[in-house]
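Here we start with a single chain on its own, the form predicted on its own, put down as C-alpha cells.
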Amino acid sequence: MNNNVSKNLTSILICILTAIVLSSAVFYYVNADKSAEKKYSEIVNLFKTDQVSEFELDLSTGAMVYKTFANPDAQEKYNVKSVTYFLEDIRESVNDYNEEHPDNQIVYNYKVSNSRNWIISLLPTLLIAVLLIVGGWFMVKRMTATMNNETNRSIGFGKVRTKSLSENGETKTFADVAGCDEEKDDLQEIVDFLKDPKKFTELGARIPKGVLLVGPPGTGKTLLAKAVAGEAVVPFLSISGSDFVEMYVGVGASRVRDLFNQAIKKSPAIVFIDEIDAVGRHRGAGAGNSNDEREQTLNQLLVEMDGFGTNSGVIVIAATNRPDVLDPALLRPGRFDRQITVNRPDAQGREDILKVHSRNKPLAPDVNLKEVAKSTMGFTGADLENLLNEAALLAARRHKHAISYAEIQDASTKVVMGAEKKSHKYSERAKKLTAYHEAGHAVASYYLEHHDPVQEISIIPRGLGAGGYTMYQPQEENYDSKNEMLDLLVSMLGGRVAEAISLDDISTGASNDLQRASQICRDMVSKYGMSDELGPVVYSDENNEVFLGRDYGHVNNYSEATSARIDAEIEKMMRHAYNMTEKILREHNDKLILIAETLLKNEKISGEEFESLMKTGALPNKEENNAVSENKDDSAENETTDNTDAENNDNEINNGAENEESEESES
C-alpha cells in the first residue's frame, strides 16, 4: 500500500513539473517580442538614419511601438532592455531631424504602465498552467485506476467464479427428481458422510473424493448434484469445465486451486463441474503441440483431487455425456471413486417425472399419466418437462382451463416430429407419393410379428423437411432380439417399395429410411455379431463417435478381404428385407391403396382407425368419427393461423420431399 502511494506522489510531482515547464515556454513563446531578433545596435541606427516615424515608449517595462517612413502600416515592436541608455542613445538624433524637418517630425510618445498591468498579462499564461496542471492530476489518477483494474483483472483471472444455490434462491432435494430412484440411493451415502461423518470414521471407512454421473443429455445429472447438497443442506460451488480455460496461461490452473481452496474453507460443501470433458480429456491427444493450456488444468485438477485429504468433508460430483474421452488418470480410484450411470428412465420412472412437472399444471379428467408414460419412451426428463410445457403452451393457445389429453398427444406428436406445416401446398403427384409411402410403412409393418403397432399416419408436412410420418406405439423398452431388428428394417423399406409398386417410380423420400436401415445392417454385422457369414464376431469399435485426438491414428482391427464380407453381408440383409417388403405388400396390395386413398381424403389416420380399415375395410363409426374429425380440423386450423408467421420460415417441401417415420429405435 505505502509504495503505490509513493508512487502516485512521484508521479503527481512529475506532473506538475511538466506543467510549469510547459506553462513557461507558453509564457515565453506569447510574450517575447519577434523583433527582439534585432540587435540593439540595429534599431539604434534605424534612428540615426532617420529611417524611424513615430514610436512608442513604455518608461516601465521597455516595450516600444514604433514605424517607419518606408513602411507607414507596419507597425513593430522591441524590448529596450534600458530605457535610460536607449533615450541618451536616441535623443541627439531625434532632435536633430525635428529641427531639420519641423513639416515632418517624428512623432513619439513616452508613458508610465500601471502596475496592473504585469498581474494582467500573465493571467492567460497562469489559466494555462492550472489547466495542465488539473489535466495532468486527472490523467494520473486515471492511469493509477486503470493500473490497479489490470492489476485486479490479473489477479480476479485466477479467481474462479462459482454458482451457489442460494444465489438463485433455489434449492432441490431428492423429492425434487424422479426416475432414477437407484441413483438416488447411490448418492444417499454421500448426503449422510456430509450430514454425519463421524458414522463413517468410526468404522474406518473412507468417503469417495469424487463421484462422476455419466448419461445423455437431459438425464438429470445437474439436478442430482443440486439435490445431493440440498439434503446434505452444505455449500454448493457449482463452475462448467469450459470456465477454467481462458486465453492466459496459466489461469486455468490458477482456478483449480482458487477452486478447492474455496471449498476447503466452506467445508463440508460440495463441488461441482459440469461438462467436465472439456477439461478432462485425455491429454496427448491434442492435434497440435500436446502440452496445451488444457493439459496443464487438467494436471492441476488431478493434483488438487489427490491434495486434500480423506474425509475431509470437500466432495467432487462431476457431470458429462462423453464418459470415453476422459483421461484415465482422472478416474482411477482415490479421484473419482464412484462413478453412476444416469440412464433414460422407465415408464415408472417417466410416469414419476410427469407427477413431478405436473404439480402446478391442472391435468383434466382424460389425462393418465400411465399411458402418457408408456407412449414416450425414450423421452429423458427434459423431453418430458419440455412435453408438458408444450401441452400447457396448446391449452391456453386454445383457450382451455386444464390440460386435456389430446393437447398431450398433440405436444408430443410437435416435439418428434416438428409442427404441422398445412399452409404449405403441394402438387397432387407429390401428395400421392407420400400417401403411398407412408401406407407402405404402415401396412408393411401390420403383418410383421415383432413390430410394435402404428399409432398414426400423417401426410401433413412438419418440420425437419418430413413430407409425412408413421408413428409406432411401443410395446416394450427396448427391441433387442435380432427378429425385432429384421422386422424393423421391413418396416422402414416399406416407404421405398409401396412407392415403385404403386407408382413405377421412387423418390428421395426414402433417403433417411434407406440410412437408418443400413445402419442397423451394419450394427447388426459388425457390432452385435448377428450375422450367420460373419459369426458372433464384434469388428468395430464399442463407441462410434469420434474423438479426433484419439482416434486420429486409428485403423480398423480386421483385414480388407473382412471389410468386403461385412459389406457383402450388408447388402445381403438389405435385399433380403427388401424381398419381404415386396412379398407383403404385393400380397396385400389392396390394403395398400385403402390406406393411401384414406390418407389422401382425410391426410390423417389414428391408430384405431388404421386397425379399423386394416381388418375391416371401413373407418370406425364413420359418422361419429366425421363430427369428431372436423372439430380437431377447426382447432387445428385455428392453431395454424397461430402459427402462420413462424411456419413460413420454414422450408418449403419440394416435389418427393423427405419423408420419416418416428421410430421410437432407442432408449
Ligand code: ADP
Second form
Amino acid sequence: MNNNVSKNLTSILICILTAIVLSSAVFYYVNADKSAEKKYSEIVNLFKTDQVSEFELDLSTGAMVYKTFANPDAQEKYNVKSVTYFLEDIRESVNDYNEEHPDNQIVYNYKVSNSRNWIISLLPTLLIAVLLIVGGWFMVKRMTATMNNETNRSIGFGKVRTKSLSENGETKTFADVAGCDEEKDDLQEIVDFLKDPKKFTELGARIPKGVLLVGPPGTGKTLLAKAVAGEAVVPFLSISGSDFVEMYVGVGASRVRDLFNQAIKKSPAIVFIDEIDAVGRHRGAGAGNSNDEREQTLNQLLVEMDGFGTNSGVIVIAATNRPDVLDPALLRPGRFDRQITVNRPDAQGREDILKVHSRNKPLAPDVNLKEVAKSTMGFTGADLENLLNEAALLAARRHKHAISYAEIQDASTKVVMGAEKKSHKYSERAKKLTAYHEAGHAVASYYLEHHDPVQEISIIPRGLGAGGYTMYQPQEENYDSKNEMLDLLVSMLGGRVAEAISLDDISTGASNDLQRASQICRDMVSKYGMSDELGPVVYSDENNEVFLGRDYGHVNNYSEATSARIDAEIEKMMRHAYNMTEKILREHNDKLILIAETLLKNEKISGEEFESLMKTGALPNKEENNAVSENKDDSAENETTDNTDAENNDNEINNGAENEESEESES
Ligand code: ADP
Ligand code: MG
Ligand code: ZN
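Show the form predicted together with the ligand, please, the one above being the form predicted on its own.
Shown next: the complete complex, the earlier chain at its head.
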C-alpha cells in the first residue's frame, strides 16, 4: 500500500513539474517580443511628432512593427498593452499627418492575429485543466486502493464483495467437520430447508432466521457455517464483524444493507457474520463513549433481520466466542433465536478431527491417534490441526518420511508451551530457582492421592514468560471434586514453597501459580459452595462478571460482611494448602534436591525418569539416559503411558485458555 501511494505521489509531482515548465515556456514565447524597451509615452510621442513613416498593428495581441522617417531601414517592434487606448492616442496624429502631407502619408495596416497565436495563449489554461483532471484521477485511484486494502473484501464504500466458496475451491461439507455431531444434527434442519424451502413452507413451518454459533476460538464455527452452505449448495455471503467497524461513519450500516440485498437476490443463501460481538455488543455500554458507528451498524442489522420474510430463503448464521456481551435485542425471537454451542471436542471428537487432518500426512505405525486424542485434552480443532502441522514440519526437519510419535509429542508441547528457546541464556541463579521451583511442583504432586502423575519437567525456557514447566498426565477429563481441587492447590504451591525452603528466597516465577491457586480457592468458596465456613451457597453470579462491554456498575448480590468472610475463607484455605505443601516438601527434601539437581544437569526429566528417580533415586538406566539427553525421540517411543497433557504452571500465554478450560470443566 505504501509503495502504491508513493508511486502515485511521484507521478503527480512529475505532472506538476512538467506543467510548470511548459506553461512558463509558453508564456515566455508569447511575450517574447516585449523586448523592445521603449516606454509607451515615447511611442505615442513618435506618432505625435510625426516621425513614424509606416506601422502594422496586430489588433488582438497589440504587437506592432513600425519604421521612422529618420531611419527608414530599421524595423522596430513594440508591444502595445491596450490597443484601444493606443488607437485613441495616435488617431489624431495619424489623421493630422495624412491631412498635412497628402502625398507622403503614413503607411499603416491593422491586422488580427492568426489562430496559432490564439491557441498558444490558451495553452496554459488548458494545461492547468489537464493537470487538475489527472491529479484528481490519481487521488480517486489512490483512495479506492487504500479502501480496498483496508477492508479486503469491500469494493468501494458500503459495498460487500461476496465470494463463492466453490470458486475458491473452498467448499466444505459436513465431512470436513469432525467431532461436532450434535451441532451438525442441529444444522441439518437448516440444510434441508435451504435445499428445498417449499417442502417446509407448504407445511407452514417456520424456519429460524438466525442461528448463533457460540464457542471458544478455533472450535470450528466458521468451518461449520461454510459446511452448511456446502451441504445445501447455496451461496455463502460472509463478512466479519470487524469489517463493519470502520473509520468511515455510515459505511457499516450500508454494508449490512448491501449484504442483505445481495442475499435476497441470490436466495436461498446463507449470510455469515463472523465475530458478531465486534458489532453486536450491548448498546450504550462499555467504558467511555459508545461507538455511534457500531450502534448504527447494529441497528441496521436488526432492521434487516426483521425486514426479510420468515421463509424468504435467507438464513443468517453468526459466530461469536463472547455471547455474554451481545445486545439482548439480537437474541430476540425472529433474530438469532437459535443458539448452537460449539464445544471443545471430547476425546472421540479429537480423534475424529485428527483423522480428518492427517488424511494427507503420512503417519508412522507407532502413531496411535486414539492415544494422541487422549493426551490432548482441551485442544480445539484448530489446535489439533496446528499440532499435526507442527509435527509434519518437525518430521521434515528431522529428515523423516513419516510423522512418528516423537514428533507428535514434541509438537504437542510446542503448541501448548510455545517453542523452546535454548539460546535464551539465563543466569545460574535464575536457573537454580527455576529448577527448584519445578521440582517443587513435581515432588509435591507425587505425594498427593488425587493428583495426576508427572509427564515431563523442563527448565528450558519456552514462549514468553515461561521459565520452565511441569506437565502432568491427565487421568480424566474433569477435575471437579473437592479433594482433587485441594490437591491441585498443593501442587501449584509446590513451586513457591520449594523456592522458599531450599533457596531461602522467593521469585516472581510463582505469581501465575498463586493467581491460579487463588482463583481455584475463590471458585470453591463462592461458586461451588465447598467451604465449611460459608456453606453450600453460591455467591458469585457468572453473568455478572465484569467484561469490557458490560456492567461496570455491577453490584454484588451479597453484603460487605459476606464479602469479607469469603476473603477470609480463601486466605484460610490458601494457608492450609501452603502448610501442607511445606510439610510434604520438608519431609521429602532429599527428593526435592535430587530432582532439582538432575534438572540443572539435564534440563528435562521425562515422566518415566521421574518415577525412577523418586522410587530408586537414580535414572532408569545409564545408556538410555545418554540417549535421552541426546535424542529424546527414543525415550518418547519407549514410554508406556501416552497420556500427555499440559498442566503448564508458569506459562503466561496459555493462561487464558487454561482458565477458560478449568472454568468450563469445573462448572
Ligand atoms: P472458529 O471459527 O470457531 O474460530 P474455525 O472454523 O476458523 O474456528 O477453525 C479453524 C480451523 O481449525 C479450521 O479451518 C479447521 O482446519 C480446524 N478445525 C476446527 N474445528 C474442526 C473440526 N471440528 N473438524 C475439523 N477441523 C476443525
Ligand atoms: Mg472463525
Ligand atoms: Zn510454577
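Numbering follows the first chain given and starts at 1. Definition used throughout: the rigid core is the maximal C-alpha set that superposes within 1.5 Å between two forms. In this text, all values refer to a predicted model and were calculated from it rather than measured experimentally.
Core-superposed comparison between the two forms: the CA of residue 233 stays below a 2 Å shift.
Residue displacement note: residue 432 has its CA displaced by at least 2 Å between the two forms (rigid core superposed). Annotation: Cα of residue 509 displaced by at least 2 Å between the two forms, core superposition.
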